[in-house]
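The chain that follows stands alone, in the form predicted on its own, written as structure tokens.
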Amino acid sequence: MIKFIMNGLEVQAEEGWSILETAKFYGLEIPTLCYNEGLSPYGGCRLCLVEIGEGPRAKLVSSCTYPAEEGLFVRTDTNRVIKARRMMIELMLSVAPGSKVIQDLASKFGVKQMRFEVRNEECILCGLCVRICAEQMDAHAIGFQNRGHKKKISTPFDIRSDVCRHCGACMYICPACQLRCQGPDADTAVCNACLTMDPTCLDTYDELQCWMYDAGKCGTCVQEKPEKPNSEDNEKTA
């Protein structure tokens, strides 16, 4: 068994698995758009990202292609962590705005504002759609093509594929082909109908200080504390 510290606890892990699949092992939530159990880890969407390390050489990594590691030290929702996930939240609605998936995403972790310019390409490059179709269909009618800001996803010179049996398996895990609640003539490109209140432990402390999740999503952790009247108040009153 490996051993490591992840969020100041001590937790073990099998030969072989990730960051990713221990948190879940033990019931803690990282969030994720491009990882499915059935499916090989792709590490595109980087919202599983993590903190590995202390000090000034911490890096954040994907917990789903990152490896278990004895003496490793994890902390899955610093500051840091967040502001990225935000960030990469950021990412994708401008690309797919009308995805309820990532419309959810963006009112979990307070995702209020979108600083990009709306492109509404509707695909955000997760690949679980060609993965899906190789591992599971058996059919790699799909796949990646170009690279950079060209890359999309579509059939070998994008005619249509003879191995393609219609299965409908990429539009049923795509995350971007799961309309919004308001439809495609939204007149906001993020959505914050489920909006949820932001965790006050995050400015104290610099991370999460709690880890079965929903909790520390609540905004109760850090209660402000009353200011002392100063001592011309006192005279005043007196």
Second form
Amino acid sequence: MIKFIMNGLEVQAEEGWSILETAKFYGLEIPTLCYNEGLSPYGGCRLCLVEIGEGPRAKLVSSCTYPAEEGLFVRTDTNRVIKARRMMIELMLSVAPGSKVIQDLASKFGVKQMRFEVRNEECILCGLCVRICAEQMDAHAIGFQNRGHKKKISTPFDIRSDVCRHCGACMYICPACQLRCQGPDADTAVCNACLTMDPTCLDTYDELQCWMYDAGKCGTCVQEKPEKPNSEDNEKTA
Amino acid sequence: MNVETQKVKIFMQKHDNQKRALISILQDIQAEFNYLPKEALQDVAKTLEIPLIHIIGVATFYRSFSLEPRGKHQATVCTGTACHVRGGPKILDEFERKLGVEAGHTTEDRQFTLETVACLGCCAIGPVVVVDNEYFAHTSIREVGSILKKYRKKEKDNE
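Structure of the form predicted together with its partner chain, given the form predicted on its own:
Following is the full complex, with the preceding chain placed first.
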């Protein structure tokens, strides 16, 4: 057993556990996107950042790839961590604003602005599809190609792969390209339609309910703005 | 079995068909054919028992590998910070105009491959152009034509 401190609690982790797995075991919530229990950790989305160490030497590490160590001092929700997570969400949002998963994360963590150029790429290079293809389907049909800003996920030579069995696992697991955010202006900006929900449907309702019935418009989860008392005047001007 | 596959086979045997020698094998293939032919990569994947996509990943990651045939001469224009402020992009534009290809591509007659580089470490003599390991210092737009002519002329002399 490895003993270390997490959020002031003394926790025990088994050999080989990561910080994230330990946190999950103790019921501490750490947001994730590129992490999946059945796949190897990748540390790509940086949402699971936690702060380790104390004082000026404290640093941010991705908890899904950082192994639990004896005597670690981990904090999962410091200001620095929350700021970094918001920045990561903002960056991912600028790449794939059409993604329901990312728009939901933005709403959940209060990301209300996006200061970057919208790229509408439908891929955030989280590597989930690559890993599920290799590790669970044992097909190795898709993978990363090129590097830097040209990095992309594709089959060899961008043609139909011989080893692909069309199982659809890559599409099933993709957080960006399948489930579309249906809120207002989802493709151009931060949607935040789900932000005003009370209670937030992200946790309470099945997400299907939202995108099947035009999120933000059906009214089941969004509080409508209280009408101004002088509504007649508004009608006249309109 | 054609000559190409035989050569690739010899390269792999040189490294005892070891998975860890992938980059060395790819380097040999690149040196021999001046690019990585699709069939050669498929052969390597089969023999070394590495998924083809992993080999593609390696081949597209490193700049020294190319999936397209490269030209006989490699023209590299530096667009690093120092060369940039001294007019590197303008020289690149001139090269693109004269050769009729964008950076990263090869001319149709397969004579020149035009590429950019972030820094060559000799900022004092910028803007720098390198053609086949020959460095041209303080280049100007006017010199671009003569640089290309020099290599085209070499070609004719050899013939």
